[in-house]
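Given as structure tokens, the chain that follows is alone and in the form predicted alone.
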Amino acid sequence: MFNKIKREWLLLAAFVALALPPLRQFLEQSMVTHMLVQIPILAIIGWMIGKSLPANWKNKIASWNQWGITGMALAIVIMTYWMLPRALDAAISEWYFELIKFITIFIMGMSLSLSWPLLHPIAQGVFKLEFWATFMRLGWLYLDLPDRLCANYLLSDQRILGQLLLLGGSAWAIAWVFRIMFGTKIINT
């Protein structure tokens, strides 16, 4: 019990640290760290808090989130919105969009943790494939477009992000191939 409470306080401290200006501004000064560090960490914190919710809360949510469909739909809507370059610009320019970003991405992580185990394995595979395809599409888009998509970031930042998204998507695909062909689990996807 004490370890669980301690972990929740550590997660809350990490969330607050990400929200405070020094770390927040450091992570948001680059498109790469904004999209590949800050946003995933916020989602992971939400995921971990969702996992540690009391069983009676999970039971109350379960009737609303039958088979995990509602929670996954919510997570997809939030994820899709924060992939828009205009949304990233607004989060940097306007404090209330920043606040909305922190809240919604946290909620996205919680909804993923509560919904993912309820999904049928085939649905999980479809979502994994779509997440991978999104990585590849965005990577190609950010790398290939000659114009900046985000007003607050340089074109070089956009291209580096595109390369990293393509690299991450390729590594994910290779891990899947190894798992399918050889039964080797390189990463837990």
Second form
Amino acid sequence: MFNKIKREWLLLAAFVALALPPLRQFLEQSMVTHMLVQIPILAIIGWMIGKSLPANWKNKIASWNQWGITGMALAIVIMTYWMLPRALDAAISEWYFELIKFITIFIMGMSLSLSWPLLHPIAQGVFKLEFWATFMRLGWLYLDLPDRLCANYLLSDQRILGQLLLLGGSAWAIAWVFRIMFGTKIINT
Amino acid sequence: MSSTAVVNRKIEYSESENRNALIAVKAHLILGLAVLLLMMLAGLTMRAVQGTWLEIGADLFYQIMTVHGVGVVGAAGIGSTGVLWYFLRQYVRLSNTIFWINFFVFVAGVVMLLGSIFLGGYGGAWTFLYPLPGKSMGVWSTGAAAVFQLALLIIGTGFLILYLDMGRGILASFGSLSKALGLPQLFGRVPVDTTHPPTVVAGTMVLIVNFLGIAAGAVVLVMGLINLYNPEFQPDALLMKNLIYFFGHVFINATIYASVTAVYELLPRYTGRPWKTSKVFYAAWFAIVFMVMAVYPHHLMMDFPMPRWALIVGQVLSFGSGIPVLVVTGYGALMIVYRSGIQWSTTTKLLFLSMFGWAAGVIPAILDAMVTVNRVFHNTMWVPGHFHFYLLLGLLPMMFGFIYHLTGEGRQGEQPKAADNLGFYAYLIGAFLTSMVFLASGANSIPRRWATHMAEWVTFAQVGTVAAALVVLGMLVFTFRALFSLPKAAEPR
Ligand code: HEM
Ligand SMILES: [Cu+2]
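Could the form predicted together with its partner chain be shown next, to go alongside the form predicted alone?
Following is the full complex, with the preceding chain placed first.
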């Protein structure tokens, strides 16, 4: 019991720390940390809070979330929106977009954590491949596009992000191959 | 868990599951057959146009060429999936629902393809090679090219779902894909188990390569779509070509490795001798997993900026691609049939023909995969020559043989009907001639993918038209047989 409460407070503290100017401005200085550090951490916090919701809440939500479809749909809408470059730009320039970002990404993580286990294993597989392909597609786009996508970030930032996405996608693919071919789990994906 | 522990354990299904599964398999085969027949008519039309016996506009020719290419590849995909799924479900638990989902996703994709081609006018070939789809010079709209690629993406997703189910089933029965491929046996970690089902080995190989092929397709198709609507995004054309050919080559090649399960499963039933797996068998299939994926650069031999090593790998592996499995399968088939007192029926004749067609068709393929030869034969009719050879005489007979088996033909020692004999020989001779005329045209430097042929080439096309008519005749017999006998045929035992 003690442990559980402590963990939730920690998560909340992390959330607040991310939202306060020092860390927020530091992470939003560069496209790479914005997209690969800040947003994922927010989603993970949402995910973990979602995991530790009381059981009767989960049950109530689950009746609105047959097979995880509602939650996944919500998560995908949020994810797609924040993949738009102009959305990120707006988050930097306007405080209310920033607020919306913090809230919706958190909700996205939470709805993912509530829905993913309910998904049919085959659907999980399709989503995983689709997420992986999105990594590769975005990475490629960021590398090849002649222009900056975000008014707030440098072209070189965009290029580095592209390379990192491609690298991450490749590592992910290799981990899968080992897992599927030989049953070795490098990471739990 | 040793892989010996799980073998021989056939999966139990309920009566109604089995009935539904049989209907689903028949639906796959009938759809595949019907599409193939239509596409052969399209092929006949193209030949007649090239032979000046028929006049249509160049636009329409390229639309027909596009629908022919994408149609036969799709039909081969759906038909061979029916074959593989039917046999694989004996050893691993597969879901009927997923099988049907893929079927209907496929049908939806086909409708989109037809729309993009015949309503939207898309005629950029089934290879949708970037940047052609976006540069039609007004012949087709951006929307048409987009729907075409979107349809392929959707069809790919359907197959992805099916392969995930197969993967899930294989993992549940065998623990890992390497065990299903027989690798622990190959490398001597466990004793060789000759009853390890060959179908599981083949199914695993198909699932691995197609999964990766579809992953590449999912990336490249979306990049193409982005380019269509944002022309300022110009991906590296050579990278796009690599991915497209990886996807396309793997997908069409996998159909033959899926269909060959019919040979493994059916010849033993007709001869009463089991198909025994061995180390050589595992080694061949293990090699082919990599070869099928590594040989696609033979499509890029004239692309000089390609890294040298990739082309060399492509060339060297192409010599051997297909050979390992071909040899173990051909040799195995001969050994099973030799002095077995086999009753020749249309089923067994077709299966045996497939071994010949596959083996012989590989020869012109290997020739063309040599850089020096390719310099001359690249984009000549030699290319359609080699693939029509092993698709018409290798792949399709496996599927047709399986269909005849399902109709129950030859079970009580009954002789093939005259019509079936006529169909078989018309098909055999027609398909052989069709391919040989393509090869001869290629040897005479006639280019592929030309709607209008020069006067000197017309005779080739005319002979090709006659040959195509023979194929269609044979195909009509097969199709009628399937339409009349297949729906009511009981599960053969
Ligand atoms: C009666 C049988 C058939 C005839 C007469 C025929 C005829 C043709 C013709 C004339 C072409 C275009 C050649 C050119 O480049 O000028 C072609 C292309 C092609 N055919 Fe067939 N075909 C037949 C059956 C098949 C089958 C059964 C398959 C596969 C299972 C197949 C696969 C292909 C493919 C992949 C292409 C390439 C299309 C492209 O270049 O984009 N064909 N065929
Ligand atoms: Cu190829």
